[in-house]
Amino acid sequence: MTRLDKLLAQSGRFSRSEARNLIRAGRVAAGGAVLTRPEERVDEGCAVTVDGEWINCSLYRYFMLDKPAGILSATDDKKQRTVVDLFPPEIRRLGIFPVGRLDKDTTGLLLLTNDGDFAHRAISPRHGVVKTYIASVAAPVDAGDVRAFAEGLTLADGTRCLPAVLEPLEGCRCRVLVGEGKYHQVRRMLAACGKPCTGLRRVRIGALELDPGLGEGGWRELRQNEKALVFSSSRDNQAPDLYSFNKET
């Protein structure tokens, strides 16, 4: 059980003092009943409304962003815009941060949350959450490149990459699936094959696909079933060989 004013402030929509004033004014209902005492304790799972509008008071929140190019995957930077800057103040007040990162010039699916355990599980290589990218390259990839990815590339600085999937697409485009997130990894892997990357977009994390209706810079909260999709196994229909190095999900 949680104090009603604390639960309402947890939404990010109102400060604690604003929440208390709304409650005392009789504008807040919890579980269908209007409550007027800020200190009233309610179940955290009950529906809370203000003037009849449902307010999401969940402690942990999860968002999908179609990251544009030129934006940093960070929470704060004194000189450049960050992905958190793309959200309104009431969402930023939740303390959200990017789950992993995309390079400044890489676009596409990025998750943001205030749930540290979720973020750790999503980015930790031992959990093997597969990230899928569409890359544009200077020259078409070939069978030798596909084999090199499958065997696990060693980069120029000696970094050893886990096995990954490379799928040629039409023209100078390809699909890349990786289960880890080393620095500039996809770009460096393609460069190691002599196919420098000219454009990169992440389209999928686990079984969660980027919502095509967002448009670059657009965002929305994850729907009820989508959080689990991040950790859903796609061994049967996506890339079974990619999972051979890690059985844990």
Given for the second form:
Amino acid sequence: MTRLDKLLAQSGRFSRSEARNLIRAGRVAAGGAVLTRPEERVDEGCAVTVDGEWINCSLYRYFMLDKPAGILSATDDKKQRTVVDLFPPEIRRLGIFPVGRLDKDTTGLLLLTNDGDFAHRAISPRHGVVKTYIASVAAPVDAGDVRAFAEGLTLADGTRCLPAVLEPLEGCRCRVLVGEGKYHQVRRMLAACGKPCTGLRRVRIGALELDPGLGEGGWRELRQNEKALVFSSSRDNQAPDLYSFNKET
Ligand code: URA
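Having seen the form predicted alone, I'd like the form predicted together with uracil (URA) now, please.
What follows is the whole complex; the chain from before opens it.
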């Protein structure tokens, strides 16, 4: 149980004093009943409305963003725009941060949340959540590159990578699936095969797909079932070896 004004302010839509004023004005209902005392204790999971509009008061919130190129995966930066700057103030106020990083020039699926445990699970190598990318490369990838990815590449600086999946696509494009997140990993893996990456877009995390309707810079809150998709994998698109190391933990 928690105070109604605290719960309403948790939404990020109202300050604590705005919440108190709305409640005293009789504009707030919790669990279907209008309550006029800010200190009234209500169930954290109850439905809260203001003027009949449902307000999301959940403590932890989860968003997907179609990250555009040229934006930093960070919460704030003195000089450059960050992914958090793409959200309105009422969402920024929730304390969201990016779940892992995409390089400045990489586009596509980036999750943002204020749930540290969720973020940790999604990026920790121990959980091996598989990320899927579409890459444009300077020259088409071939069977030797596919084999090198499957065997586990060694990068130019000697770093060993876990087995990964490389699938040639039409022209100079390919799909890459990796279960770890080393610095510039996909770009460095492709470079190690002599196929420098000219464009990179993340399209999937676990079994959660980037919503194609968002468009670059677009974002939306995750739907109820989508959070769990991050930690599940779909066999359709993943080679058995990658699938099994994702399941080991
Ligand atoms: N690998 C990269 O090289 N860059 C990214 O942004 C993500 C994965």
